[in-house]
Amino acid sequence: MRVLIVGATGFVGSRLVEALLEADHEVVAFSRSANSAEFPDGVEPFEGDLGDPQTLEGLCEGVDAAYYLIHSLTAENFAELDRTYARRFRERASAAGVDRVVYLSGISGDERDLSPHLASRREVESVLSAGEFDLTVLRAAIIIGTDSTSFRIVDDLTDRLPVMTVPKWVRTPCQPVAADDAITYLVDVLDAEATRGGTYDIGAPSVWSYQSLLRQTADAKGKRVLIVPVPVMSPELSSYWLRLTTDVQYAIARPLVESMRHPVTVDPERDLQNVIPIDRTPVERAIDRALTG
């Protein structure tokens, strides 16, 4: 199968890319700096911007299946980019033929009063359903693995503070999943026919908080942390917070801690795991191997 990502050089993309070259698939890699990647041998770079249409053309054609890995958080109008990028892909697709679109989205609780970023990745779901391709959405909340953005906060702080007075967001229940086991979903969904137009949550075995990730984070350095949440931190106060003692570029941190107020956990009705059942990867281990590398 001939399949194109969407955002071939970032965390998900750049690994997603190597899983669908051991797994038979042709690759086309889509992104901005695509013709100056270190891509495996075989895979086909387009290197092209969503922001220019000029730079699209041909994008999809002689694909079967596109994987569209895209957000802006580092622009103040994130929303509205991600909502044209998606119209771009949407309609290119589309037009190509693409028989199968698959998203990485975000879960996002009960679906009330939700966070601009995670409004926007709803948003981006209902404008790709929109077009001549069957859609597949994996909903997933952290993703655990080495250059992850989310995982890169937790680990920051265990770093930098001893001593934690948090938000009170940090015992809010999260359920995240190994890098691996997202990658692995990803890759089989291509070969699920059930999922076709459907929407799945992706996670570890068991859930989870804040709290806890960053206690066990700690304890896999060697290291003891002492977190005393605070119950009058604002989300604005908590991203500043965020922003002295994360390394993360505070245009996407700010919008991710903003998500952290809503229990992220998989729907059992929704899980993927029910369609497709792999080993899943206990969230011990896939912060051991976050952390080495």
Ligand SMILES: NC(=O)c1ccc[n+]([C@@H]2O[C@H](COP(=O)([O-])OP(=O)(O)OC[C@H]3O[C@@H](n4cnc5c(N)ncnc54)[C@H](OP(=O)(O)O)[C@@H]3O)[C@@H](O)[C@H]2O)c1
Given for the second form:
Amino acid sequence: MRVLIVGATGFVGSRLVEALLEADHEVVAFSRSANSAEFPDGVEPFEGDLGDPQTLEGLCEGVDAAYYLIHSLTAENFAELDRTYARRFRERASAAGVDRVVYLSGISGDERDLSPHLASRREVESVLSAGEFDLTVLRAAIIIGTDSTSFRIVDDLTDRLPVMTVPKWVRTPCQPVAADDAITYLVDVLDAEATRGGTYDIGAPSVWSYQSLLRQTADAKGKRVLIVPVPVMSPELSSYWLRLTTDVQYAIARPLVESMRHPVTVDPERDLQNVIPIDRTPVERAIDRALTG
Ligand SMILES: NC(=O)c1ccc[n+]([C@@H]2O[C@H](COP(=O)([O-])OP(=O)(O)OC[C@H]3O[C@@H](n4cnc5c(N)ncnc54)[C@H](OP(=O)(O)O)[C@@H]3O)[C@@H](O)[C@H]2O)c1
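Let's compare: the form predicted on its own is above, so bring in the form predicted together with this ligand.
Let's see the whole complex now, leading with the same chain.
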């Protein structure tokens, strides 16, 4: 298949480029920095900006399937941008007759009280679902891998202080997924006809909390940390705390950390394991791999 990756230079996209090549697909790699990126031989770069329609001419031509891996979390108005970008992509993919689109979204425990970040991820799902292609949505919580923004927040936290005063969301249940497993699922849905039009959750074999993830990450680095959740943390203290505890750009870290109030676990009925069973990586191993690069 000729497969377009929209967001091919990012954390997920760059891994997906290699995995799709290994699965014998032709790959078109799109992003604003595609021409300067170092892709493996055979990859066709397509440089463009979803914010500039003139750069999108011919984007989906001759493409059988596309992965949509875009977010604009660095911008204040990320929801507006992500809505506009998804519409632009949807129009081009529909006009070019793309057969299937796969979108990697976020898991949310409670659909009634979504953080702005997760509400925006849902809105992109809804925009894409109106396209003239079969949409498959995979929803993930933290993807554990080197260079994953959300995992870097966890990693940075364990580097900062031996005693961590943290917001109480640290006890929220979460079910991360290993980067390798997320990529395997993403590649495998292309061959799984049953996943056309479906929405699935993906996750590790067990449920964790941010607290246990922090502990496991600290242990893997041979560090001792004492985690002290504070029942109430004012927005001011919370943002001060975040600036102190991670090198991840504040504009990205803030909406991600806001989302950590919500449990993010796999809904057993929506678990992609039911359709595509894979040998899932335990979180402990995923953390070790992410830390050793
Ligand atoms: N990482 C996680 O833990 C995680 C968890 C759950 C879901 N997800 C979802 O997975 C998807 C990919 O995440 P990621 O972590 O791989 O993100 P990422 O590393 O930030 O990659 C984003 C990609 O989008 C491209 N991009 C951004 N704005 C663009 C624009 N205006 N025009 C063209 N390309 C643009 C970026 O390349 P340029 O900057 O070069 O343009 C990059 O290739 C997102 O939908 C995210 O919500 C991620």
